[in-house]
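Let's start with one chain on its own, the form predicted on its own, as structure tokens.
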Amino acid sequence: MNKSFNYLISPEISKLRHFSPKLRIAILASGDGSNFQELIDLSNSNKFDIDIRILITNNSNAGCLLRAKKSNIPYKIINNSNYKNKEDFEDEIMRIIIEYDTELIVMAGWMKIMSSNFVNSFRNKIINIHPSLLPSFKGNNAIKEAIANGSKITGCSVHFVEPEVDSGSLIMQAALSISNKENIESITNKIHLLEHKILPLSISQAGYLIRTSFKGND
């Protein structure tokens, strides 16, 4: 990671856990997929014991699709407009996740709010990354709102997903200061760098919990 600015990560975990067999994950993404690419690179370099079983996107023009194709990762485009209601849309995603035998669902820039039924069907097995220090600035405009609010510190959070939007137990957070010279673009770029740092570590921690303390507690 290019450390050209000061930041703080908590908890202070620096090493990825080893998984044997590899941790089976599904990625849900709607955009460019830079976090997805970070996971691909770590997997391909054998630095992280993950098996990316499937990418699911709701956006046929998403950049993450190109990344999946380039790396020969299976992918599915599930556009909600092709389904008569939200229930059918989510049922199809659930079917695919089960079909690909995944242990952990990683929402990495996934821009759809999922129902309680979906979340509870995979309880303690879904994590999300969000560009703020939760519980502050939930929702889609977190970085813009932090700057408009005059916040002096912002960052990103990874948390287990609960039915309430951007809630659930925090796994890891990264914080950085906002100077008077910052704008949305500069803060966004810094937060992306921090996301690339804490998302793999959070997946590592969530995977460990799934294979130990959460096992059998569904």
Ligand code: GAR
Given for the second form:
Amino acid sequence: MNKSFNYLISPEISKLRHFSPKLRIAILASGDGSNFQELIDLSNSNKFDIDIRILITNNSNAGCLLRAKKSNIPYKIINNSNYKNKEDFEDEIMRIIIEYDTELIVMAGWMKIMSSNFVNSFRNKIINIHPSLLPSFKGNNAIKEAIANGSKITGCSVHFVEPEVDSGSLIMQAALSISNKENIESITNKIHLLEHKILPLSISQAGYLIRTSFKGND
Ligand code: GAR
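Show the other one: the form predicted in complex with the ligand, since we just had the form predicted on its own.
Expanding to the full complex; the earlier chain stays at the top.
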């Protein structure tokens, strides 16, 4: 695809912060994992000081799982159908996040809605990427709905996770125009390219906030 197209990213941050020791992150993903791959590549090339401690997926057929295996990243498959109820499913995810000693949880294509108990257990430590300019087009069909709605501009957002779905303070957004030549596939591809830019930068921002706000408190 043509990788050059007009877009706008705000805030205009373009550099990843340095973390020493590396920022310890957990990835929650349900799908192909192209965002996860971007983080693996940045970490492997020493361009970003992150330590991807664990991938948690709820889908044993997900592409993200193959990517973790290929890059020797620890992974766990936590499928809700193997648990008595949502609470047990989430308890297991919480246990793993704590076991792997992570500072930040990154939902990178995570398609399960988590309870307020889960979200409040990691307050201000969970971020999510969503393929729309929030608060427009929340939910799992954001790109399709933006096109169906006749939107002329769409994009992607990274935000801190709050109990209410696809809400919480925004960290970064990227916007692009939808011309009448576009279709779901072309917009999805463009949004992915923008997601791969803003997710690492947002992790960097969130990691900085997490590290600095706890300084001197313990
Ligand atoms: C991304 O576009 C992300 O914004 C979206 O899933 C895709 C995952 O892509 N997330 C949501 O829709 C969450 N509601 P990837 O698996 O290639 O990273």
